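One chain is shown next in structure tokens, namely the form predicted on its own.
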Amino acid sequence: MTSAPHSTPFSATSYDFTPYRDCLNFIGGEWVPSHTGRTMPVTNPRHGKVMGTVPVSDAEDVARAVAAASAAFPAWRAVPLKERVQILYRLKALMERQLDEMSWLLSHENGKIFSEAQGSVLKGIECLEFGISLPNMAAGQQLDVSRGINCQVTYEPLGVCAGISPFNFPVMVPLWMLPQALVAGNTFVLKPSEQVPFGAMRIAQLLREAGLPDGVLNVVNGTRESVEAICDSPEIRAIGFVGSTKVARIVYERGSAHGKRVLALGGAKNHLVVVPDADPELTAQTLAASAFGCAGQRCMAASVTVAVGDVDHIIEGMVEAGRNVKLGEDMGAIINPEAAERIRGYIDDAERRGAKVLLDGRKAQVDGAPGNWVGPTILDGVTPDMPAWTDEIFGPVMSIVHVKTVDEAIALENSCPYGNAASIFTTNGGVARYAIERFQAGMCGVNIGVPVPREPFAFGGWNDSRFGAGDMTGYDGYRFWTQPRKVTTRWAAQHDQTWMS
């Protein structure tokens, strides 16, 4: 068992490949090796190369991972709320110490560029930040409810609480969970993505270094075995989960069938819908960094753009910014070289049915980085027979889909399962509001095309696109890892007595 070799900083400051370390998992403030004695490779998917590797876990290995967070639960419970925040503030300022560092790491382990990498790691910051301002919203109520009879709210930690996290926002998204459940009092088992495992591994060292109690919070690597094991721990009471709708909707049903509570964030297909009188250039350049920001790896993405009638000339601008994108300056590495093939075998079969292929990124190649490339792809002309329509991608691909009006607009947008984001371009203010009472999404935008709510407003979609009640981020996620206790006080007899005295 050691601790001191995860403190190791990451030394890239650059693009070039970079080996880094072997990961181990975090239980009871120890870095150990996992039971099952078993790894597989962390790569770098822009160059194609190991930068390290990751332990394969099994049950035995989560069951300790719980058994550390039971251990810890009386004594960080027992902590007052204001002194665990302290050590948010701590991480905050570590964080803010070795931003760039972190950003360098989250690039090369997932394959975004710089800039995308740095501006997740500060969006985690600002959900710590929102953490942090929790003691100002957390007092609960009291009210004399009677004469002589006080009523009161306390919100009261779970125990041990679980975290799943996808690979597109290795730090950002762990930081969607652990403020509020921490600082709620609860303790927790991290299951970071197998393929992007470093995020949580630096968010664990310096949440140590910060002071956090050993046991509070453990990290658990490894695949489907591992996650299982965490749905039927009996001793696990709430799960929080990212990633597609397909695992959502099972992490939510085996996790609720052992009575847990369980918040599972799935898949997307956002629809942009652009109308005539939208603002040309805004709405072009918008468009593309929606579909093409991340590599369009992320459930914010925007995948279809629905065109209400003659919007040819925004088109036309969408693909000219589009073909102005420079791979691996302007965007990054596909996560895998499956996903990569997954993703151009969607082209294919729409170019197959009949799409026309405006902009081609299928052969896209970055010159000293043979890994995982496809370049912006954008497809007019797609049907509801084409997977291209109905399927999350999770790729740069932009599928256009024309329509008259703005109502078959948003019937369109309605037919889909998902309902994560929705956003219209427009000038005018009354068929926005009409179109945004009407979307069936979660998160709704005006000439936005990626319509994430900051902090402290929540984040989360309807439909398929989340399982469980309430949002991930804001105080919802304060509520969600944490459970009412109401207390009904009465200290001396009165006089003047009512039916609940």
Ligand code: NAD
Second form
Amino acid sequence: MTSAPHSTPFSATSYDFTPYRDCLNFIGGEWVPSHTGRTMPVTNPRHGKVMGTVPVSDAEDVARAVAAASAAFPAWRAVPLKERVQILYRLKALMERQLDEMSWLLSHENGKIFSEAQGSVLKGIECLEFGISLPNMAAGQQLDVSRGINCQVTYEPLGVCAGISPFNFPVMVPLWMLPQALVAGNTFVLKPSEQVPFGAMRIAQLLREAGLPDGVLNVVNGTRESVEAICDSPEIRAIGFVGSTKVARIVYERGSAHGKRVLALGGAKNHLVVVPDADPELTAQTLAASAFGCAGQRCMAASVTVAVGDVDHIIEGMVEAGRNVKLGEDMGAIINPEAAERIRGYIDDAERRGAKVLLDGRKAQVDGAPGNWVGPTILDGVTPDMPAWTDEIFGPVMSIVHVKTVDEAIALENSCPYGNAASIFTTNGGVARYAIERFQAGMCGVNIGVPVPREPFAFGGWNDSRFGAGDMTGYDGYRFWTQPRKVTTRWAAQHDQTWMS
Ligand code: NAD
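Take the protein just shown as the form predicted on its own and give its structure as the form predicted in complex with the ligand.
Below, the chain from earlier opens the complete complex, with every other chain and molecule after it.
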């Protein structure tokens, strides 16, 4: 069965609950249900009401998507890179035209406030711009390495590739992968988060409108079963994954065991170190914005403040900033009721173990929106034995740990198994440099709460926040989705020379 072309824009222009359509898989240019006939609801987190359904696909659905991608590969790789890129130019124009519509859609499926949803679509467009600029960067190297002998490197597509994305950035994370992978000449199978499938659905629809040939991008929706099928598929050459550390490790190990190239970005526990000479207002506001932006549901959110010495005045400022956050207007909802319950559980547990709750979001509610809410929460006196320090809570909870010296703060950050982000707040350049050189994190900041490297700088953490080599975006992304071919050429017989003989 084939459905209508899925071009229906989302009609909401406010937070009022608005149903959408059912999501389908996109295979070989057709919108199709899963052959299993199974679906699950997609629920608006702000209202706790169902917007539509999403297919729950199995290995057979993945095999059909892979077959479509394999069939599309020879023609797509034969399209010159400069022509492939024209489709992304058109996608950028379409996304800019649909910016508000896509942002409202994301806000409704994910629970983000509108401005955050819009920011994430704009960041997705920025990633697209990097892909668009690749023809200016992707020229390979060449050199005459001997008399009459030339070597050159070209970066060739791998074939069928796959991407698996999490719930927190429904458009941006797929666009961490698609521009480089598609521009390089690969065809693709995308498995979005089953909790937020509509953003990827709109990308596929707009790419089709932009002229992407059928089968170059395929979208298979589902849960664990479809991810496992992607890991096991013999034809898929590379997998990009973004999600929790638990699943990142599974995908990395299972995909690698099947001979694939895998880059799997995982969870985080980001430490912000605050020293007494830090600018009080900037630091307090920045800490709060990092912890409570996107309701703490971003892998770059600050979740630990390491207070070095007496920084009580900054902590007071952060509490004040958190108290001023208007739930539902400045901060969005939690993705689902189980996640909200889990977050409240961490706060209860930390309190039982002796932490002081300086700001308590456990009972927060929003009038007229009976969804999943937890307000800004600040826990003081957290110690490294508490789950509030060891675990990724992934909610609007800031845990404060007190230490006496910068070295203790660095040691604490280093003892955390994750390594996504770390920042120091200070007005002393020497202290900043000392800390940055010692943090065990792939993305570091000085007086920055969310040290996301904007394009062209590539995104990726260290340690348990990343499995595989390299980064996800920027030029590293292009290298990930390509393989270098080295060609050594003798254009004329040079009888006076031997070459490696
Ligand atoms: P998740 O790991 O639960 O899900 C990610 C993807 O894996 C989804 O598509 C999901 O369907 C699939 N999946 C879930 N369980 C699976 C299983 N057992 N086997 C196979 N596949 C499975 O992550 P999430 O809850 O959607 O997203 C939040 C997590 O993602 C947080 O840990 C956050 O830190 C992380 N994240 C990391 C980055 C980064 O760049 N490092 C970026 C965004 C989010």
